[in-house]
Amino acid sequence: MALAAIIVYSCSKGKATTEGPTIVVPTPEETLRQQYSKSAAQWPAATWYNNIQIRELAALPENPSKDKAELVALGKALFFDPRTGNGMKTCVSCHNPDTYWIDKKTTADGIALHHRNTPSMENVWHLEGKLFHDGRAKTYREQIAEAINSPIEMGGNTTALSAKLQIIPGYLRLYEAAYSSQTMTVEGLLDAIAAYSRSISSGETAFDRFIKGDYQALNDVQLESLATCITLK
(Lines of atoms letter the chains of each structure in order from A and count residues from 1; the text may use other names and numbers.)
(Lines give C-alpha, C1' and ligand atoms only; values in the text may rest on other atoms or scores of the structure.)
Protein backbone atom coordinates (compact mmCIF):
# COMPACT_ATOMS: atom_id res chain seq x y z
CA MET A 1 0.00 0.00 0.00
CA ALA A 2 1.49 3.33 -0.99
CA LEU A 3 1.67 6.08 1.58
CA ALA A 4 2.18 9.79 1.13
CA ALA A 5 3.51 11.63 4.19
CA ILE A 6 3.54 15.35 4.79
CA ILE A 7 5.90 16.31 7.58
CA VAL A 8 5.32 19.71 9.11
CA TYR A 9 8.49 20.97 10.76
CA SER A 10 9.13 24.29 12.44
CA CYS A 11 12.17 25.90 14.00
CA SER A 12 13.00 29.25 15.54
CA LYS A 13 16.36 31.07 15.90
CA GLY A 14 18.44 27.94 15.96
CA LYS A 15 16.72 26.36 18.95
CA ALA A 16 15.27 22.86 18.72
CA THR A 17 11.49 22.75 18.89
CA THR A 18 8.93 20.02 19.31
CA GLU A 19 8.26 18.25 16.05
CA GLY A 20 4.87 19.14 14.62
CA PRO A 21 2.23 16.68 13.49
CA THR A 22 2.91 14.22 10.72
CA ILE A 23 -0.18 13.72 8.59
CA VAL A 24 -0.29 10.32 6.96
CA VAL A 25 -2.70 10.17 4.05
CA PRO A 26 -3.35 6.57 2.98
CA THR A 27 -4.27 5.55 -0.54
CA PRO A 28 -5.98 2.28 0.37
CA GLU A 29 -7.47 -0.25 -1.96
CA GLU A 30 -10.63 -0.09 0.16
CA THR A 31 -12.78 2.98 0.55
CA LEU A 32 -13.20 4.62 3.95
CA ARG A 33 -16.72 3.22 4.08
CA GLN A 34 -15.37 -0.29 3.53
CA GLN A 35 -12.57 0.17 6.10
CA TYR A 36 -14.94 1.44 8.78
CA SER A 37 -17.64 -1.12 8.13
CA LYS A 38 -15.69 -3.70 10.09
CA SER A 39 -15.20 -4.19 13.80
CA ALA A 40 -13.18 -1.46 15.52
CA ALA A 41 -10.23 -3.85 15.89
CA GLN A 42 -9.87 -3.85 12.08
CA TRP A 43 -10.01 -0.09 11.59
CA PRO A 44 -6.86 1.69 10.32
CA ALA A 45 -4.29 1.98 13.08
CA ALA A 46 -4.24 5.31 14.88
CA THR A 47 -0.96 7.22 15.13
CA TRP A 48 -0.24 9.67 17.94
CA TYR A 49 2.19 12.25 19.20
CA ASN A 50 5.18 10.66 20.91
CA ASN A 51 4.70 9.67 24.58
CA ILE A 52 0.90 9.83 24.34
CA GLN A 53 -0.90 6.99 26.09
CA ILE A 54 -3.13 5.29 23.53
CA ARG A 55 -6.75 4.62 24.49
CA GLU A 56 -8.76 3.10 21.68
CA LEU A 57 -12.22 4.37 20.82
CA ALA A 58 -14.90 2.52 22.70
CA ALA A 59 -18.55 2.83 23.58
CA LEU A 60 -19.42 4.79 26.71
CA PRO A 61 -19.86 2.32 29.59
CA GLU A 62 -23.27 1.85 31.10
CA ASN A 63 -24.02 4.01 34.11
CA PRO A 64 -22.98 1.80 37.05
CA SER A 65 -24.89 3.75 39.73
CA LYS A 66 -27.09 1.55 41.91
CA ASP A 67 -28.71 4.21 44.10
CA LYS A 68 -32.27 3.36 45.17
CA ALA A 69 -35.03 5.12 43.27
CA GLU A 70 -36.39 6.80 46.42
CA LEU A 71 -33.01 8.41 47.13
CA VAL A 72 -32.75 9.65 43.54
CA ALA A 73 -36.30 11.07 43.79
CA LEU A 74 -35.39 13.04 46.92
CA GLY A 75 -32.23 14.32 45.24
CA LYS A 76 -34.17 15.41 42.16
CA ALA A 77 -36.63 17.41 44.28
CA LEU A 78 -33.72 19.16 46.01
CA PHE A 79 -31.93 19.76 42.70
CA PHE A 80 -34.91 21.68 41.29
CA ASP A 81 -36.01 23.44 44.49
CA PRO A 82 -34.86 27.05 45.16
CA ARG A 83 -35.18 26.35 48.89
CA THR A 84 -32.03 24.25 48.56
CA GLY A 85 -30.21 27.53 47.92
CA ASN A 86 -31.16 31.07 48.85
CA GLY A 87 -34.78 30.81 47.71
CA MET A 88 -34.01 32.07 44.20
CA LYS A 89 -31.17 30.01 42.77
CA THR A 90 -31.38 26.26 42.23
CA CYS A 91 -28.92 23.65 41.02
CA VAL A 92 -30.83 23.67 37.75
CA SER A 93 -30.31 27.45 37.38
CA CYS A 94 -26.92 26.56 35.93
CA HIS A 95 -27.32 22.85 35.12
CA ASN A 96 -30.33 23.03 32.80
CA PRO A 97 -31.51 19.63 31.49
CA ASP A 98 -33.03 21.31 28.43
CA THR A 99 -29.58 22.49 27.30
CA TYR A 100 -27.50 19.40 28.11
CA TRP A 101 -27.13 20.31 31.79
CA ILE A 102 -25.36 23.63 31.18
CA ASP A 103 -26.69 27.20 30.95
CA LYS A 104 -25.14 28.02 27.54
CA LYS A 105 -23.53 31.16 28.95
CA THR A 106 -19.93 32.33 28.76
CA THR A 107 -19.75 32.49 32.55
CA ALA A 108 -22.10 30.87 35.06
CA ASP A 109 -25.20 32.84 36.03
CA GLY A 110 -24.99 32.75 39.80
CA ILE A 111 -25.78 35.35 42.43
CA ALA A 112 -22.62 37.28 41.70
CA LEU A 113 -20.09 37.49 38.87
CA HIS A 114 -18.49 34.19 37.89
CA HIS A 115 -15.21 33.77 36.08
CA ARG A 116 -15.89 30.25 34.79
CA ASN A 117 -18.56 28.59 32.72
CA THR A 118 -20.89 25.84 33.87
CA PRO A 119 -19.66 22.25 33.37
CA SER A 120 -22.20 19.70 32.23
CA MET A 121 -23.71 17.20 34.66
CA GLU A 122 -23.86 14.46 32.03
CA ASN A 123 -22.02 11.30 33.04
CA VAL A 124 -20.57 12.72 36.26
CA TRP A 125 -21.05 9.23 37.70
CA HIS A 126 -17.47 8.50 36.62
CA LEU A 127 -16.09 11.43 38.68
CA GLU A 128 -16.22 10.42 42.32
CA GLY A 129 -14.00 13.24 43.43
CA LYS A 130 -11.91 15.75 41.45
CA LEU A 131 -15.01 17.85 40.80
CA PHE A 132 -15.22 21.51 39.79
CA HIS A 133 -13.03 22.70 36.92
CA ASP A 134 -9.92 22.50 39.08
CA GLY A 135 -10.79 19.21 40.76
CA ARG A 136 -10.62 20.65 44.28
CA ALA A 137 -13.66 18.78 45.65
CA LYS A 138 -12.84 15.24 46.74
CA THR A 139 -16.43 13.93 46.92
CA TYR A 140 -19.88 14.72 45.56
CA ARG A 141 -21.00 15.80 49.01
CA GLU A 142 -18.15 18.31 49.28
CA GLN A 143 -18.80 19.69 45.81
CA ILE A 144 -22.55 20.07 46.33
CA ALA A 145 -22.14 21.72 49.73
CA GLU A 146 -19.68 24.24 48.32
CA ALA A 147 -22.02 25.12 45.45
CA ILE A 148 -24.98 25.62 47.82
CA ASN A 149 -22.99 27.70 50.33
CA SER A 150 -21.09 29.76 47.79
CA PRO A 151 -22.00 33.48 47.90
CA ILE A 152 -21.55 33.68 44.14
CA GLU A 153 -23.42 30.48 43.24
CA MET A 154 -26.54 29.54 45.21
CA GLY A 155 -26.06 31.63 48.37
CA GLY A 156 -27.58 28.99 50.63
CA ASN A 157 -26.67 27.54 54.00
CA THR A 158 -26.31 23.79 54.37
CA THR A 159 -26.09 24.10 58.15
CA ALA A 160 -29.69 25.29 58.25
CA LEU A 161 -30.98 23.21 55.32
CA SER A 162 -32.27 20.17 57.20
CA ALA A 163 -34.17 22.30 59.74
CA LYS A 164 -35.68 24.36 56.93
CA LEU A 165 -36.92 21.32 55.01
CA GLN A 166 -37.91 19.29 58.10
CA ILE A 167 -41.14 21.29 58.44
CA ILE A 168 -42.30 20.55 54.87
CA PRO A 169 -44.54 17.44 54.77
CA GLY A 170 -43.62 16.56 51.19
CA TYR A 171 -39.93 16.45 52.06
CA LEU A 172 -40.61 14.39 55.16
CA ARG A 173 -42.31 11.78 53.00
CA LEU A 174 -39.50 11.80 50.43
CA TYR A 175 -36.83 11.56 53.12
CA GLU A 176 -38.58 8.73 54.95
CA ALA A 177 -38.93 6.79 51.68
CA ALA A 178 -35.22 7.21 51.02
CA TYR A 179 -33.86 6.62 54.52
CA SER A 180 -36.68 5.00 56.55
CA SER A 181 -36.47 7.97 58.91
CA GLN A 182 -37.98 11.44 59.10
CA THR A 183 -35.01 12.86 61.02
CA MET A 184 -33.23 14.82 58.34
CA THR A 185 -29.50 15.38 58.29
CA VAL A 186 -27.59 17.63 55.96
CA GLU A 187 -25.41 14.64 55.02
CA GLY A 188 -28.50 12.71 53.97
CA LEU A 189 -29.77 15.61 51.86
CA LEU A 190 -26.41 16.13 50.16
CA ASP A 191 -26.07 12.41 49.49
CA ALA A 192 -29.51 12.45 47.85
CA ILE A 193 -28.44 15.25 45.49
CA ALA A 194 -25.30 13.23 44.75
CA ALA A 195 -27.44 10.20 43.92
CA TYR A 196 -29.54 12.24 41.50
CA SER A 197 -26.36 13.68 39.95
CA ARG A 198 -25.01 10.18 39.37
CA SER A 199 -28.24 9.21 37.61
CA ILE A 200 -27.70 11.75 34.81
CA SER A 201 -26.41 10.09 31.65
CA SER A 202 -25.94 11.46 28.15
CA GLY A 203 -28.25 10.29 25.39
CA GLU A 204 -27.05 7.99 22.65
CA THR A 205 -25.49 9.75 19.65
CA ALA A 206 -24.83 8.64 16.08
CA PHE A 207 -21.19 8.15 17.07
CA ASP A 208 -22.23 5.87 19.95
CA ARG A 209 -24.28 3.75 17.54
CA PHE A 210 -21.34 3.65 15.11
CA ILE A 211 -18.94 2.48 17.82
CA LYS A 212 -21.42 -0.25 18.78
CA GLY A 213 -21.44 -1.64 15.23
CA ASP A 214 -24.03 0.38 13.29
CA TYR A 215 -21.57 1.35 10.57
CA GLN A 216 -24.12 3.37 8.61
CA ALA A 217 -24.81 5.69 11.56
CA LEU A 218 -22.21 8.22 10.35
CA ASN A 219 -22.53 9.86 6.96
CA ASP A 220 -19.59 10.09 4.56
CA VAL A 221 -18.50 13.56 5.72
CA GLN A 222 -18.53 12.46 9.36
CA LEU A 223 -16.61 9.32 8.46
CA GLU A 224 -13.92 11.35 6.68
CA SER A 225 -13.61 13.57 9.76
CA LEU A 226 -13.21 10.51 11.99
CA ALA A 227 -10.52 9.11 9.71
CA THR A 228 -8.65 12.43 9.74
CA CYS A 229 -8.73 12.60 13.54
CA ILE A 230 -7.36 9.12 14.16
CA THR A 231 -4.64 9.20 11.49
CA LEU A 232 -3.05 12.49 12.60
CA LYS A 233 0.23 12.27 14.43
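Because the structure is predicted, anything quoted here is derived from the model rather than measured. Positions refer to the first chain, counted from 1. For the two forms, the rigid core is made up of the largest set of C-alpha atoms that agree within 1.5 Å on superposition. Compared with the form predicted in complex with heme C (HEC):
Between the two rigid parts, the smaller one rotates 17° against the larger between the two forms, as C-alpha superposition shows.
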Given for the second form:
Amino acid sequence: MALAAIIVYSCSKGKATTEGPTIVVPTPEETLRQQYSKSAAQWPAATWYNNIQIRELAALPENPSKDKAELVALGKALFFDPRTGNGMKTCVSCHNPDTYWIDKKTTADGIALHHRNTPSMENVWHLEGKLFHDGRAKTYREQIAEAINSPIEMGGNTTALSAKLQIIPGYLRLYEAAYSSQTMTVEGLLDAIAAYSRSISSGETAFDRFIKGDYQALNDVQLESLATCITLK
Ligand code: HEC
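Alright, leaving the form predicted alone aside, put up the form predicted in complex with heme C (HEC).
After this comes the whole thing, all chains and molecules, with the earlier chain placed first.
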Protein backbone atom coordinates (compact mmCIF):
# COMPACT_ATOMS: atom_id res chain seq x y z
CA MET A 1 0.00 0.00 0.00
CA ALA A 2 2.86 2.38 0.79
CA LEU A 3 4.25 1.52 -2.62
CA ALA A 4 1.05 2.50 -4.39
CA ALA A 5 0.97 5.84 -2.61
CA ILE A 6 4.57 6.55 -3.38
CA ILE A 7 4.26 5.66 -7.05
CA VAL A 8 1.50 8.25 -7.38
CA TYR A 9 3.86 10.86 -5.97
CA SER A 10 6.61 9.62 -8.21
CA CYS A 11 4.51 10.33 -11.27
CA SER A 12 4.71 14.03 -10.48
CA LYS A 13 8.48 13.97 -10.12
CA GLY A 14 10.62 16.12 -12.36
CA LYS A 15 10.27 19.46 -14.04
CA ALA A 16 7.06 20.97 -15.31
CA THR A 17 6.24 21.67 -18.95
CA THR A 18 3.20 22.88 -20.85
CA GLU A 19 3.65 20.15 -23.45
CA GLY A 20 2.60 17.20 -21.28
CA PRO A 21 4.68 14.17 -20.54
CA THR A 22 7.81 13.62 -22.60
CA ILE A 23 10.08 10.62 -22.74
CA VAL A 24 13.37 10.80 -20.92
CA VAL A 25 15.97 8.93 -22.93
CA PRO A 26 18.20 6.88 -20.62
CA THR A 27 21.92 7.57 -20.76
CA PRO A 28 23.01 4.81 -23.16
CA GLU A 29 26.06 3.64 -21.24
CA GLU A 30 24.08 2.97 -18.03
CA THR A 31 21.70 0.06 -17.51
CA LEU A 32 18.36 0.80 -15.92
CA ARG A 33 19.60 -0.73 -12.69
CA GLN A 34 22.69 1.44 -12.69
CA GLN A 35 20.59 4.53 -13.30
CA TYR A 36 18.41 3.76 -10.29
CA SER A 37 21.13 2.44 -7.99
CA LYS A 38 21.57 5.98 -6.66
CA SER A 39 19.66 8.28 -4.35
CA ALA A 40 16.28 9.35 -5.78
CA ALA A 41 17.58 12.88 -6.41
CA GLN A 42 20.00 11.43 -8.99
CA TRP A 43 17.44 9.32 -10.85
CA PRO A 44 16.50 10.39 -14.39
CA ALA A 45 14.21 13.43 -14.11
CA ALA A 46 10.70 13.10 -15.45
CA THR A 47 8.61 15.82 -17.03
CA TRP A 48 4.98 16.45 -16.25
CA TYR A 49 2.23 18.97 -16.79
CA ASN A 50 2.28 22.45 -15.32
CA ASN A 51 0.58 23.15 -11.99
CA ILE A 52 1.31 19.70 -10.60
CA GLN A 53 3.11 19.96 -7.31
CA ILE A 54 6.45 18.22 -7.70
CA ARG A 55 7.75 16.29 -4.76
CA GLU A 56 10.94 14.26 -4.68
CA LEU A 57 10.33 10.54 -4.26
CA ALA A 58 11.11 9.46 -0.72
CA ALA A 59 10.44 6.74 1.82
CA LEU A 60 7.34 7.28 3.92
CA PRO A 61 8.36 8.86 7.25
CA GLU A 62 7.85 6.95 10.49
CA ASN A 63 4.32 7.15 11.88
CA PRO A 64 4.55 10.17 14.22
CA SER A 65 1.33 9.41 16.18
CA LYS A 66 1.72 9.52 19.92
CA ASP A 67 -1.85 8.82 21.00
CA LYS A 68 -2.13 7.03 24.30
CA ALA A 69 -2.86 3.32 24.20
CA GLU A 70 -6.16 3.65 26.11
CA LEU A 71 -7.50 6.13 23.53
CA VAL A 72 -6.46 3.83 20.68
CA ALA A 73 -8.16 0.89 22.47
CA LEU A 74 -11.45 2.80 22.72
CA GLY A 75 -11.18 3.75 19.04
CA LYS A 76 -10.50 0.17 18.06
CA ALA A 77 -13.61 -1.06 19.87
CA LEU A 78 -15.72 1.57 18.06
CA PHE A 79 -14.14 0.73 14.71
CA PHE A 80 -15.18 -2.92 14.98
CA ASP A 81 -18.62 -2.33 16.56
CA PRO A 82 -21.85 -2.10 14.50
CA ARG A 83 -23.36 -0.01 17.30
CA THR A 84 -21.13 2.88 16.16
CA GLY A 85 -23.49 3.07 13.16
CA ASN A 86 -27.03 1.77 12.87
CA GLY A 87 -26.21 -1.76 14.01
CA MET A 88 -25.55 -3.15 10.53
CA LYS A 89 -22.17 -2.12 9.15
CA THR A 90 -18.93 -1.44 10.94
CA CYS A 91 -15.89 0.46 9.69
CA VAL A 92 -14.41 -3.00 9.09
CA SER A 93 -17.26 -3.93 6.68
CA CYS A 94 -15.33 -1.88 4.13
CA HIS A 95 -11.89 -1.32 5.70
CA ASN A 96 -11.11 -4.99 6.30
CA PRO A 97 -7.82 -5.61 8.12
CA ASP A 98 -7.54 -9.07 6.50
CA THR A 99 -7.25 -7.49 3.05
CA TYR A 100 -5.01 -4.52 3.80
CA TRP A 101 -7.94 -2.50 5.13
CA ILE A 102 -9.93 -2.53 1.88
CA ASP A 103 -12.95 -4.54 0.66
CA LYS A 104 -11.45 -5.55 -2.70
CA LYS A 105 -14.51 -4.13 -4.49
CA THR A 106 -14.54 -1.79 -7.49
CA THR A 107 -16.87 0.51 -5.59
CA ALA A 108 -17.76 0.19 -1.92
CA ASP A 109 -21.14 -1.33 -1.01
CA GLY A 110 -23.77 1.38 -1.28
CA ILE A 111 -21.33 3.87 -2.79
CA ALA A 112 -21.44 2.67 -6.41
CA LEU A 113 -23.44 5.70 -7.49
CA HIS A 114 -20.60 7.90 -6.36
CA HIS A 115 -17.99 5.73 -8.09
CA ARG A 116 -15.90 5.62 -4.94
CA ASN A 117 -13.80 2.66 -3.89
CA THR A 118 -12.63 2.01 -0.35
CA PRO A 119 -9.15 3.36 0.33
CA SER A 120 -6.86 1.54 2.74
CA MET A 121 -6.51 2.65 6.34
CA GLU A 122 -2.75 2.15 6.17
CA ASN A 123 -0.81 5.35 6.79
CA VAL A 124 -3.88 7.57 6.84
CA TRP A 125 -2.04 9.70 9.42
CA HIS A 126 -0.19 10.98 6.36
CA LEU A 127 -3.47 12.39 4.96
CA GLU A 128 -4.54 14.53 7.90
CA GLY A 129 -6.04 17.77 6.53
CA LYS A 130 -7.08 16.20 3.21
CA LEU A 131 -9.01 13.02 3.86
CA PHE A 132 -11.21 11.22 1.28
CA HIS A 133 -10.30 10.81 -2.39
CA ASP A 134 -10.99 14.48 -3.08
CA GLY A 135 -9.45 15.72 0.18
CA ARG A 136 -12.79 17.27 1.22
CA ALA A 137 -12.56 16.32 4.91
CA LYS A 138 -10.10 18.60 6.66
CA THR A 139 -10.24 16.83 10.02
CA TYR A 140 -10.69 13.29 11.26
CA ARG A 141 -13.78 14.37 13.19
CA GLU A 142 -15.34 15.57 9.94
CA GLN A 143 -14.33 12.46 8.01
CA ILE A 144 -15.44 9.95 10.67
CA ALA A 145 -18.74 11.74 11.38
CA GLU A 146 -19.53 11.57 7.65
CA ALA A 147 -18.79 7.82 7.55
CA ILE A 148 -21.04 7.21 10.56
CA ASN A 149 -23.91 9.50 9.55
CA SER A 150 -24.04 8.88 5.82
CA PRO A 151 -27.11 6.79 4.96
CA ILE A 152 -25.04 5.06 2.25
CA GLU A 153 -22.22 4.18 4.67
CA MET A 154 -23.14 3.35 8.27
CA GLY A 155 -26.56 5.06 8.55
CA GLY A 156 -25.82 6.13 12.11
CA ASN A 157 -26.35 9.31 14.10
CA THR A 158 -23.42 10.94 15.87
CA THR A 159 -25.73 13.32 17.75
CA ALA A 160 -27.22 10.37 19.61
CA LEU A 161 -24.06 8.26 19.80
CA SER A 162 -22.72 9.28 23.21
CA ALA A 163 -26.10 8.77 24.89
CA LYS A 164 -26.39 5.35 23.22
CA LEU A 165 -22.96 4.14 24.34
CA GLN A 166 -23.11 5.84 27.76
CA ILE A 167 -25.26 2.99 29.11
CA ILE A 168 -22.91 0.19 28.00
CA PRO A 169 -20.59 -0.76 30.90
CA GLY A 170 -17.78 -1.96 28.60
CA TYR A 171 -17.68 1.39 26.84
CA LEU A 172 -17.80 3.29 30.14
CA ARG A 173 -14.69 1.41 31.25
CA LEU A 174 -12.84 2.09 27.99
CA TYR A 175 -13.89 5.76 28.01
CA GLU A 176 -12.84 6.26 31.63
CA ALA A 177 -9.43 4.73 30.88
CA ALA A 178 -8.97 7.03 27.87
CA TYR A 179 -10.31 10.29 29.30
CA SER A 180 -10.49 9.83 33.12
CA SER A 181 -14.18 10.66 32.81
CA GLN A 182 -17.37 8.69 32.40
CA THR A 183 -19.24 11.49 30.68
CA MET A 184 -19.06 10.65 27.01
CA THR A 185 -19.01 13.32 24.34
CA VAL A 186 -19.29 12.75 20.62
CA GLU A 187 -15.99 14.58 20.12
CA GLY A 188 -14.34 12.19 22.57
CA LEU A 189 -15.66 9.19 20.65
CA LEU A 190 -14.68 10.57 17.24
CA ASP A 191 -11.21 11.48 18.51
CA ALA A 192 -10.75 7.91 19.75
CA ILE A 193 -11.61 6.51 16.30
CA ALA A 194 -9.18 9.06 14.85
CA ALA A 195 -6.45 7.87 17.22
CA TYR A 196 -7.03 4.26 16.17
CA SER A 197 -7.05 5.27 12.48
CA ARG A 198 -3.73 7.08 12.89
CA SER A 199 -2.18 4.02 14.53
CA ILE A 200 -2.52 1.86 11.39
CA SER A 201 0.79 1.76 9.49
CA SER A 202 1.94 -0.35 6.57
CA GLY A 203 4.83 -2.72 6.99
CA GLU A 204 8.12 -2.19 5.17
CA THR A 205 7.79 -2.93 1.45
CA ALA A 206 10.44 -3.89 -1.09
CA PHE A 207 10.11 -0.36 -2.41
CA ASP A 208 10.88 1.10 1.03
CA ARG A 209 14.08 -0.96 1.14
CA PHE A 210 14.98 0.09 -2.41
CA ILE A 211 14.59 3.81 -1.76
CA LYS A 212 16.67 3.44 1.40
CA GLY A 213 19.57 2.11 -0.66
CA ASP A 214 19.03 -1.66 -0.99
CA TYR A 215 19.14 -1.47 -4.80
CA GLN A 216 18.46 -5.19 -5.31
CA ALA A 217 15.19 -5.03 -3.37
CA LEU A 218 13.14 -4.53 -6.57
CA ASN A 219 13.38 -7.18 -9.29
CA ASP A 220 13.84 -6.24 -12.95
CA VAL A 221 10.12 -6.08 -13.75
CA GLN A 222 9.41 -3.91 -10.70
CA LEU A 223 12.30 -1.64 -11.57
CA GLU A 224 11.04 -1.26 -15.12
CA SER A 225 7.58 -0.33 -13.83
CA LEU A 226 9.10 2.26 -11.54
CA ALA A 227 11.09 3.75 -14.41
CA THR A 228 8.03 3.74 -16.69
CA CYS A 229 6.00 5.56 -14.10
CA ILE A 230 8.69 8.14 -13.44
CA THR A 231 9.61 8.78 -17.05
CA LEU A 232 6.05 8.33 -18.37
CA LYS A 233 7.20 6.40 -21.42
C1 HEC B 1 -19.67 1.30 3.13
C2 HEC B 1 -18.21 1.20 3.19
C3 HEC B 1 -17.48 2.05 4.20
C4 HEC B 1 -17.67 2.10 5.56
C5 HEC B 1 -18.69 1.36 6.40
C6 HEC B 1 -16.66 3.01 6.08
N7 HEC B 1 -15.90 3.48 5.06
FE8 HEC B 1 -14.28 4.69 5.22
N9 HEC B 1 -14.30 4.95 3.24
C10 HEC B 1 -15.10 4.29 2.33
C11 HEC B 1 -15.00 4.92 1.03
C12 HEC B 1 -15.73 4.50 -0.24
C13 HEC B 1 -14.12 5.99 1.19
C14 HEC B 1 -13.75 7.03 0.12
C15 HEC B 1 -14.93 8.00 0.06
C16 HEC B 1 -14.64 9.27 -0.67
O17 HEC B 1 -13.50 9.58 -0.97
O18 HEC B 1 -15.62 9.99 -0.92
C19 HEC B 1 -13.68 5.97 2.58
C20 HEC B 1 -12.73 6.82 3.11
C21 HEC B 1 -12.23 6.73 4.39
C22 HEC B 1 -11.07 7.42 4.90
C23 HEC B 1 -10.20 8.39 4.10
C24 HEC B 1 -8.99 7.68 3.56
C25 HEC B 1 -8.32 8.44 2.47
O26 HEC B 1 -7.48 7.81 1.76
O27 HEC B 1 -8.59 9.64 2.27
C28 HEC B 1 -10.89 7.05 6.20
C29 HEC B 1 -9.79 7.49 7.16
C30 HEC B 1 -12.00 6.16 6.53
N31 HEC B 1 -12.77 5.97 5.39
C32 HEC B 1 -12.25 5.64 7.77
C33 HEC B 1 -13.47 5.04 8.11
C34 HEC B 1 -13.94 4.83 9.46
C35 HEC B 1 -13.18 5.24 10.72
C36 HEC B 1 -15.15 4.21 9.35
C37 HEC B 1 -16.06 3.83 10.47
C38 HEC B 1 -16.52 4.91 11.33
C39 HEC B 1 -15.42 4.02 7.93
N40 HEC B 1 -14.39 4.56 7.21
C41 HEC B 1 -16.53 3.36 7.42
C42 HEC B 1 -15.90 3.20 2.62
C43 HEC B 1 -16.38 2.94 3.90
